[in-house]
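Encoded as structure tokens, the following chain is the form predicted alone, with no partner shown.
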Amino acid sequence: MIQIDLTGQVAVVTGGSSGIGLAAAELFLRAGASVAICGRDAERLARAERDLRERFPQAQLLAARCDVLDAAEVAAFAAEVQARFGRTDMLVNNAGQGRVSTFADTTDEAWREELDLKYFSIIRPTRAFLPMLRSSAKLGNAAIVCVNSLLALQPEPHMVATSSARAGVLSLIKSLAGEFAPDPIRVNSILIGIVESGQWRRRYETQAAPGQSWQDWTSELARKKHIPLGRFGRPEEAAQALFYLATSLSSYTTGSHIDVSGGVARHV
């Protein structure tokens, strides 16, 4: 990976207590940035903070419990970052999970929950951190990166609500990129396929055959899902794409996305 020194810069990662968000926080810390992470689960967040502090004892790290769907909590998180670090240069919007449902069995309430999660997990943090990002843009790099799904371009019939919401998020990101370009704040996203996560680990525990290893189970599932690389993605692989889009390594890229799906995308 290309080395870059982020000393003096601040990265904020929502959903940073596990998976892709935690892997991204590690990359920013390794590059010398100050990092603020948040998450809804206080216990999981505390574990993530302990782990990061053990591996990066000199790190400038802030971990705060925050539900990104709660405007007051997001505003408080932004104020805490402002008080602690005085700036924000990079915002990674990483929150949300997939909802398995068809049109026939998705209730009105489920539709509202899905749209609320996918949209406002981006809208509220972006709104709260925008003043700091605008200030940082005058000094150099300022970027917003969102974790989106390949479902935005390649919908699945058994995930109708999530696919629809993800497509809308893709349009939102494009719109924000155009609106914030004069600042200049770059706005991009990654489109993930299947990436290892706690959700998949739980499925493995209930669905795997007796004695079947995680690697064998995921490889078999990858074949069934026709993933050309024949395996699930790893959180750090998605995080590396986030890191690229968040830093000056991608200084002439905005309103774009990187496909991190192992080649499963069928669109051109």
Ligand code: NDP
The other form holds:
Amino acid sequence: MIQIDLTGQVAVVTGGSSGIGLAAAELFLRAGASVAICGRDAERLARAERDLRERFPQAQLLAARCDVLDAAEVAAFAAEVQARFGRTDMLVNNAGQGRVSTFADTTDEAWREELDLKYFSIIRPTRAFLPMLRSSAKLGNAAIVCVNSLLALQPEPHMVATSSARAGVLSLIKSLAGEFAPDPIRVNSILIGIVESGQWRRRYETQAAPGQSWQDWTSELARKKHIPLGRFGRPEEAAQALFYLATSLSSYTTGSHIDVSGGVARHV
Ligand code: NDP
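Switch from the form predicted alone to the form predicted in complex with this ligand and give that structure.
Zooming out: every chain and molecule, the one shown earlier first.
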């Protein structure tokens, strides 16, 4: 991997207590950045913090409990980052999860919840961290990267609300990129297919046949879902794309996205 020194820079990763977010936090720490992560579950957050501190004893790390859908909590998280580190150079909007439901079984309330999650998990942190990102833009690199899904371009009927929200979010990201370009704050996303993570572990626990190993269950699913590379992605593979888009390695890229789906995208 290309080495880049992020000493002095600050990366904020929402949903950094598990899966892709945790893998991204690790990459930023490895490159010397100060890192702030957040999540709702205090125990999961404490576990992630302990784990990162064990592996990076010198880490400048802040782990804060915060629900990205709660405006007051997000504002408090941003204030904590400002007080502790004094700046934010890279914001990774990662917190969230998908919703498996068809049109027939998605209630109005479920539609609202899903649209709320997908939009406001970007809108609230972006609004709260924008003043710090604007200041960092004057010093060099300032970037927002959102974790989006290939469903934005290739909707699936069994995830109708998530697919629809993901497409809207792709448009939102393009608009933000245009609005923030003069600062300049770059805004990009990654479009992921299936990545091994907390939410898939939870599905494995409820859906796998008795005695079926994680390896067998994921391989069977990869086959069923026609993933050309034949396996789920790993959190660090998504994190590496996030890292590229967050740092000056991608200094001339904005309003764009990277496909991290193992070849599932069918469009040219
Ligand atoms: P994980 O469940 O492993 O991680 C999700 C993280 O987000 C956790 O840290 C979780 O902590 C946090 N989180 C969820 N909701 C909130 C919230 N409202 N406020 C703050 N933190 C929150 O899953 P992934 O790593 O897979 O998920 C990362 C992102 O990738 C998500 O947005 C997901 O939708 C997206 N994605 C993942 C795919 C995959 O195959 N893995 C496919 C497509 C998209 P806590 O629950 O404690 O709050």
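Residue numbers count along the first chain shown, from 1. Because the structure is a prediction, the values reported are computed rather than measured. The term rigid core refers to the maximal set of C-alpha atoms that superpose within 1.5 Å between the two forms.
Asker: Would you say residue 54 moves its Cα by 2 Å or more between these two forms, aligning on the core?
Answerer: No; that C-alpha moves by less than 2 Å between these two forms.
Asker: Taking the rigid core as the reference frame, is the Cα of residue 229 displaced by 2 Å or more between these two forms?
Answerer: No, because once the rigid core is superposed, the C-alpha of residue 229 moves less than 2 Å between these two forms.
Asker: Relative to the superposed rigid core, does the CA atom of residue 42 travel 2 Å or more between these two forms?
Answerer: Residue 42: C-alpha displaced by less than 2 Å between these two forms.
Asker: Quote the shift of the Cα of residue 206 between these two forms to one decimal place in Å, the two forms being superposed on the rigid core.
Answerer: Comparing the two forms, residue 206 shifts 3.6 Å at C-alpha.
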